[in-house]
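Okay, so here's just one chain, in structure tokens, the form predicted on its own.
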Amino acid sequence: MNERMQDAIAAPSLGEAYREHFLIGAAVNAYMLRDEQYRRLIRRQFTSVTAENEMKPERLLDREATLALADPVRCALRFDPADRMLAFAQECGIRVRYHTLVWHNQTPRWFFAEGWSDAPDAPLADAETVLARQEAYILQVMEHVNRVFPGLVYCWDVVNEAVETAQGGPDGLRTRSLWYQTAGPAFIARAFRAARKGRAEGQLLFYNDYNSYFPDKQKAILKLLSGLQAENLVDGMGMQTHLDLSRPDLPAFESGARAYAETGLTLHVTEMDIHCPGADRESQAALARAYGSFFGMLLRLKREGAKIGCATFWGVTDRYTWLRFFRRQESYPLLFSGDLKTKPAFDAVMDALKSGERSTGPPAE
């Protein structure tokens, strides 16, 4: 596929190459951390990690222990899977993006139900109860992480994917969300207020969403961010970046990134991959060109003053890409092959640095 393919563990480090520009991250999961080769690759190549699933509410919430508490607001949490990932990052000296505190998906219905009931038709709790549970949950998570792993998490995805637009309600919000159905739009600002209360010094608070550069969705997100900024509740915008090689639409992404940068918020590319259905030389060469253009664009924006702090790939190698399950077809969207070799896309991202365009100052995080 590439004459310069190398062992990814022995190859030059992406994270080190980009250190003066922005952090280079990857989404990791428990399967990877059980494989020593993956552990070494992550340690070598990345300066930031995000848990693919292990820090989402459904992985932390413990219903049986919650029932034993007999408390209508405070829930019980199990931190073992998250702690294993945090301990790995701490051991490697890699910083952590915490993903995610509040999301309509991967949060069990019983969290919203009266009496923590898991019956499918159980009545939902009233707004103030749900908002109190939300705050208690956020503060419990942040207290644990910051106490056990001080200084490790540098930012939190506080609210994820609250905007839907086409099917959404007022201001384009996702009305099908149980957060919205129980607490209305107030859950967003209340989540950020709780996170402001619970964060440690220097930690940044992010809103994160997909298709955030689509014009109608961008308009709704900018309005949401403006309201949060008015209360000094949000520090950054996370742009999920699941692109398709057949229509990567990089100019539209750049336009959206500029609009968010103009708010003064820190910008993170949070879930980067480019769907590529072929492993053949031609397909992977096209993927490399797309990645080279994308990272050249990020470096240009950073040089022009945008506060770009991190670019996170959603995965480490093609072997574990989520796209294969999401799309139900083959996909080879990342910089490293399933046999832990560099791909042409890796070289393209490295080569983007050779343009001579240098950003000023340290990463904005």
Contents of the next structure:
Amino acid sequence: MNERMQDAIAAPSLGEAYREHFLIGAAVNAYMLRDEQYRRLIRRQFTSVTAENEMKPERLLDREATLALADPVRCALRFDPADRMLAFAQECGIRVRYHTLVWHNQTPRWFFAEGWSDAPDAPLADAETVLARQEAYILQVMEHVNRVFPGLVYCWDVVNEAVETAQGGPDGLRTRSLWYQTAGPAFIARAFRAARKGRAEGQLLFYNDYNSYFPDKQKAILKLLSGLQAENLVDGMGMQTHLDLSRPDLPAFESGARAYAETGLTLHVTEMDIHCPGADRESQAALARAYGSFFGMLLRLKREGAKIGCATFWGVTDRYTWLRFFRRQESYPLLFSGDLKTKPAFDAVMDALKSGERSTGPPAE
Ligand code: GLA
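Output the structure of the form predicted in complex with ligand GLA; the preceding block shows the form predicted on its own.
Time for the whole complex; same chain goes first.
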């Protein structure tokens, strides 16, 4: 693809290069951790990790063991997959962005049902029961993670994707969510109150969402955040940042990020990738320009005073990107190739550090 491609494990470390600005993260998956080459790459290049799936409710919740507890509120959790990932991060000296405590997706319906029933039409539990379950779940996860791995998690995605403006209900909230259907809008503040109770000192609490810079969606999220801020419940906004090379939208992203920064919250880019269907040299050069502009813009916002704490990529190499399934199309959206080499996009993100103002030039054509 490019003569400058280097072995990603031997190449200079992106995480180290950016250390004085913000953390550089990657979403990692259990199968990557079974591969020694991936372990070495992650250890070399990143200063933050997020579990792609292993810390989501569906992976933690154990229905059989929950039924055995015979408790209407407390559920049983299995931590092994999450713990393996946390142990890896600890061994590498990499900090963890915990993703995610409360989400409408990847949370089984039985969690919301009366008697923990998994019948597809089982009646849903009442609001207070669901909110009590939510609090118990959050406290149990936080207690476990902070006891077994003290100091490792630096922030928590407390609520993911509660806003859905297009079909959204009052305040743009996602009414199709079982959280909303059982507990109404209260589930959001209640989740943050529980997380504030359970967090360890210094851990930041985040709201996380996609397309969060689209004007109507941003308006709804800013309203939600200001309610949470009034109670001092939220510390950060997570912008997922799944972009598309055919319309990278960088100026719109920048003004959206600036509006979040003005709230005084910490800003994290939490799930960055740029969909790029071509592996050819030209497509990858365009991808590199887009990444260069994007990181130039983040550095500029940081210099202007935005509290940017982390930029996390959603994946490590092009080999395992979720976009291939999501888009039903080839995609080569990341900084490292499937054969563990640095791509031109890697050089562009490195170069953004050197080029200062120049990296803020026009986005990819
Ligand atoms: C959302 C979630 C992530 C992940 C992606 C798709 O962005 O926040 O956890 O599931 O979708 O992989």
